[in-house]
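Single chain ahead, by itself, as structure tokens, in the form predicted alone.
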Amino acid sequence: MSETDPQKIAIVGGGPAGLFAAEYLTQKQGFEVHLFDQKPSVGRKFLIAGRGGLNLTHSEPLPDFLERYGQAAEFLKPHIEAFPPQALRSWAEGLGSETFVGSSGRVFPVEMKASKLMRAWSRRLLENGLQVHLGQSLTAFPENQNLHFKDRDGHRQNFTADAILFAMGGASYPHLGASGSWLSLFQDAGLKTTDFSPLNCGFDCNWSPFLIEKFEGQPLKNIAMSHKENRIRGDLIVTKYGLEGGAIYALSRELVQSCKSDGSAQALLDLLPDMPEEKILRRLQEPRKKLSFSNYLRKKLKLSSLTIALLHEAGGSAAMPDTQLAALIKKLPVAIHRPRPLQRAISSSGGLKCEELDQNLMIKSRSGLFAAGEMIDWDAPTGGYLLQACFATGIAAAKGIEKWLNR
């Protein structure tokens, strides 16, 4: 290669981390950037996420924001500080998508979907000269910077790069490309990994046939859910298999761990989080007159038919002492048997261990090979934290590649 030839960079994975790295690198002189993805188009999970409003990031103070990443907070801290939530909002607005902060502090584009942003982003990438290779699945871990791909028809392609970025995602929603199939390739290469587990997912509970028949698909509004020392306010949805919804998603990291270690978990529901137990008890001690037990609970405590049915599921009845019933309303036990399958989870935990990467996100034992996004072993709740870390690690790895090639 002559001194005037561009240096070739291969990015494997066309999700937010890979695309954002490509955007940075295609703006730099002397680089020829190629992006490979196994699907017929890029950004598929990004577009699906946008159907629910495209929660880009969150507006809370950065110290609180970083705490959402749990044990991976220290690993992610320098990358998110270098590309914080406001920088992500500015980037979206630079592509014509103004953003706003919702009542929960979450940040969304005004149009509440990803399609407009994705079109503008794709246009920019192509104008920058990004070369995209679709329908290409990685078949082996690269040796000597040589990548090996196979297309849908079984045709093989080899590509040699001066630097390689892996941004192949986690293992949720495999039909969109994040199948986690790369994990075994990295394990065979001797790299340390953690097996994938579901996160931000629903859980199985053994409801009675009556509860499923009468209440499947109905919401539990304005409740609080707790597991051990963690407590979350939010909503839930009763399903035929168990529970879905924001409150249980926020506790999923701890619930999954308990299911792994103990075989099951127990959560507690506070059906009236704004009413102290003492006030509930006083209302329960008022004369019931001719009201049925259910109608009494509806009238005195404004409990819904679903919450009353859950009380019955947990053994609540008219014969129960008022003190026990008041306590049950505040701490209603729900047996959690197992998380829903990985392919049904919003996101996953697991992947390439953080310790395998240096501060520039290069694999320590493989010079010139980098990683970014959800394929690294970090996790986060919903609320914009997942996308923020994908963008932040994407640009961090891109800057690491630039630094390494210009060393």
Ligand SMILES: Cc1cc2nc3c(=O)[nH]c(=O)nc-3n(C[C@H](O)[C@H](O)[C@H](O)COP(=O)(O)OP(=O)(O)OC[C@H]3O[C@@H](n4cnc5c(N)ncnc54)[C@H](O)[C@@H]3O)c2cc1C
The other form holds:
Amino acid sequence: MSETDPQKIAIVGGGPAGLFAAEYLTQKQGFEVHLFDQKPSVGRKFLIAGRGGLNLTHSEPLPDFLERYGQAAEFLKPHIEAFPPQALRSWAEGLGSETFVGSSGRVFPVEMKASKLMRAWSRRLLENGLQVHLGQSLTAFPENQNLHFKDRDGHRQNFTADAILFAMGGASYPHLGASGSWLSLFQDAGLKTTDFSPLNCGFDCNWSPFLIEKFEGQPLKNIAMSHKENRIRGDLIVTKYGLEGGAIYALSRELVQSCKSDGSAQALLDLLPDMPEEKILRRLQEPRKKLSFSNYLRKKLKLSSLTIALLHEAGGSAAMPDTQLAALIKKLPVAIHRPRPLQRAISSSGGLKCEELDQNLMIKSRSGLFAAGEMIDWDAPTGGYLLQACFATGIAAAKGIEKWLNR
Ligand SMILES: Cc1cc2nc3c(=O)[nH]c(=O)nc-3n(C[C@H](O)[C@H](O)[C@H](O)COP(=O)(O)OP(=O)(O)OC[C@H]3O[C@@H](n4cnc5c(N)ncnc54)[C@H](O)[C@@H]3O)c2cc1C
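Target state, the form predicted in complex with the named molecule; input state, the form predicted alone:
Starting with the chain above, the whole complex follows.
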């Protein structure tokens, strides 16, 4: 190789983390950037994320923002400080997608989907000279910077790179590409990993046939859900198997843990989070006249048919003393049996342990090999925190590669 030959960089995984690293590196002189993905197109999970509104990031102050990453906050802090939420918004706006802050502080592109952004982004990446190799699945952990891929017909391809970035995602929604199959390759190579678990997922809760028949698919709006010391205001959706929705996703990290350690978990619903228990009690003590129990609750407390049905499921009845009923409305127990399967979770926890990476996101024991995105063992609730960390680690690893190649 002559001194003027470009240095080859291989990025494995074309999700937001890999693509964002590619964007940074293709703008630098002296690098030839190749992106490999096992799917026939890139950014599939990003596009699906956009179907629910594409929550790009969150507008809350940075210290609060960082707290959402729990134990991984310290690991992610320098990367998110270097590429904070405002930088992500500016990037999207630079690609023609204006952003706005929703009522909950979440940030979305005005078009509320990813397709426009993805189209403009892909165009820019190709114009910058990114070389994309689709349908190529990594089959082994690389030794001596030598990558081995296999396509769907079993044809093999080898590629030798000066630096490699892994950005192969977690293990949820595997049909979109992130199948988690890389985990065993990394384990066999002696790297420390954590097995994948579902996160930001729904849960199974044995509803009665009546509740499923009458209320499947209906929302429980403006409730609070708590588990142990954590309490979340938000919405839920009753499904055939249990519950989905923002409030339970936000508690999923702890609920999954409890299901693992205790076999099941108990959550409590506050059906009227804005009304103190004493006020509920006073309303319940007013004369019922000829109203049926359900109509009485509907009129006096503005409870929906679904919340009344849930009260019935938990043993609430006209015969119950008012004090007990008021307490039940504030703390309705819901038995959580198990998380929904990993394949149906919005994200996964687990992956390559943070301690395997240095501050430039290079694998400490393998010079020239880097990692970014959801494949690293950090996790976060929904609210834009997942994408923000994928973008931030993507660009941090890209800068790490630049530094390492120019050392
Ligand atoms: C339904 C849904 C909605 C979501 N909504 C939001 C949201 O609104 N806001 C938010 O912040 N987050 C959201 N997320 C999460 C977010 O999309 C992910 O955290 C993010 O896409 C992860 O980015 P990544 O680049 O790390 O990995 P991915 O996007 O998963 O990309 C990994 C890539 O690696 C490729 N790959 C994997 N293994 C191999 C291999 N062996 N060889 C070659 N290629 C491989 C895959 O094909 C894939 O293209 C949502 C997720 C889902 C499923």
